[in-house]
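Let's start with one chain on its own, the form predicted on its own, as structure tokens.
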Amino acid sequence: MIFTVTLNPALDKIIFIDKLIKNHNNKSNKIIYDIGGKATHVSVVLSSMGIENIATGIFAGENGKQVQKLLENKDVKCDYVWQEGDETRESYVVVPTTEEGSYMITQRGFGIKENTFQKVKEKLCKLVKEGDIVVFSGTPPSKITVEKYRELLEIIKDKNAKLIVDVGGEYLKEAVKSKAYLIKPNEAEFKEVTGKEMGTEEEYILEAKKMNEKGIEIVALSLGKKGSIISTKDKTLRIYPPKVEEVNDTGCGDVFLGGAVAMISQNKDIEEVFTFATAIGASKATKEGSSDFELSQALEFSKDVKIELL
């Protein structure tokens, strides 16, 4: 079984506009909403592919509902710990018509009580068993330390199974120590993790060695709209994605992500992970929604992904 954790989801509220200016009444065009938290999205890709999975982590309020609401819309099956008193973020994403790109505003998220990490703990101890694929993707919400991150990352080692993280700062940090089998960090947090300053993708190379050599099976270094590094113990690829039409780039990272699990769990080879991965990741930044996406057009992109064996 696959299981995706997300501590700290959300409802997107897209808002498409013209242009973005400062100091000016900017009127929306269209407002949608959406699906938004991270692993959330790598759910929605294993559930569209048929693969089973269950999406859990923490909900609260009216929002929680209407986002396990959109979940359940796309076949994915929920179960999350809910905590009373509380609301379910909301972030804001402007998407601007007639440039490329987004800009996103994100709530922090509301305070998890010792309760509702408890219960956490309980649901990851009763559901996980030897030989599962864990999601841990998304930054915790406040009060869930790396401590009590580390916590929940120790419960998925002890299981033995598959522990996959996609997540910054020091909980990063947390997930090489726990010897994580896949991380997808971006430039800016594989620095963080790494304390260097690298410029060059030689330089970034060399650290994800280091990385595997530590216990790291995979990591999966994005460069956004350059493609990604690829490294394992035995290999490193550079993945260069296909060219397309950008319309919303919210959630690419998030389904790229959900496009290597689908993979990994069919015991597909590496160049053929990073491949569908790369190419549904294109296939969500030509669609408005956050976890938006089209199999068969992925498909086709597929054709046009470019690897270089290092």
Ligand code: TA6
Second form
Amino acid sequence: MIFTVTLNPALDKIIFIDKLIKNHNNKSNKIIYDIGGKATHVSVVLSSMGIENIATGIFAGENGKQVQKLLENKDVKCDYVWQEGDETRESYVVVPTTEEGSYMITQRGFGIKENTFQKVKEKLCKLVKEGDIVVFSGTPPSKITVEKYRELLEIIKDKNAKLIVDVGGEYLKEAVKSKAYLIKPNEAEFKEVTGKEMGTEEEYILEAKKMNEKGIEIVALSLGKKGSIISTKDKTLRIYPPKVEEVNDTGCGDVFLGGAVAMISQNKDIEEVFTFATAIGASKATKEGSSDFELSQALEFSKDVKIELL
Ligand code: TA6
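I would like to compare: after the form predicted on its own, may I see the structure of the form predicted in complex with ligand TA6?
Now the complete complex, all chains and molecules, led by this one.
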């Protein structure tokens, strides 16, 4: 079984405007709502491919109900812990249609209550079995201390399940200490976790290899629109995404991770894993929502993904 753990999901409010002008009353052309929070997107990808998975984490309030409804409408099986008296946070994404890129402002979200944390621990202890894949992705809610985060990761490791983590800051350091199977930092997160101010891809690769030596099977370093560097003990790949007509870049990294998890769960080789991950992430960029993509388009895009074996 594959579990995706989003400790702090979000209701994404995506606002399309012509151009964002400071000190100006910017008029929106369109506003859509979508799933936010990161590991949620992994479940959306897996469910779209008919790969069995359970989305868990913590929801609260009316926003939580709306996000869960959006997930269920995409055939995602949800088994979340609900925190009473709070509200699932919102992310505001402003997409100027006259230029590439977007602006994201995310609420920090509720403070997790002790009994909620205990319920999450109990759920993971009960559900996760040896050989499962467990994906932690997204910024945890406040009051999830590094120690609490470590406790959750240790449950997964103690079960001999495959731990996949996409998070930043001190939490990423915990994932490295826990010898996660796969981590997916972006450049800023990678510099922070290594404590190295790197500037060249060679320097990134050097540090990624050190992490492989420390027991991280796969370091998938996201270079954003420039693609990614994939490092394992045996191989280093530089992956270049296809050129696509960008509509909204929000969620590309999360859908990329979903594609990688799908292929890993089917024991595909590393090249195939990250060719598909890159292609489905590119498909997401062509869609308005933060969790939208098209499998048929991703298969087409796979042909234009370039891989360099370094
Ligand atoms: O990566 C896109 C996204 O998942 C958005 O949907 C938005 O919810 C945001 O990231 C949440 O990121 P955070 O790191 O705050 O969990």
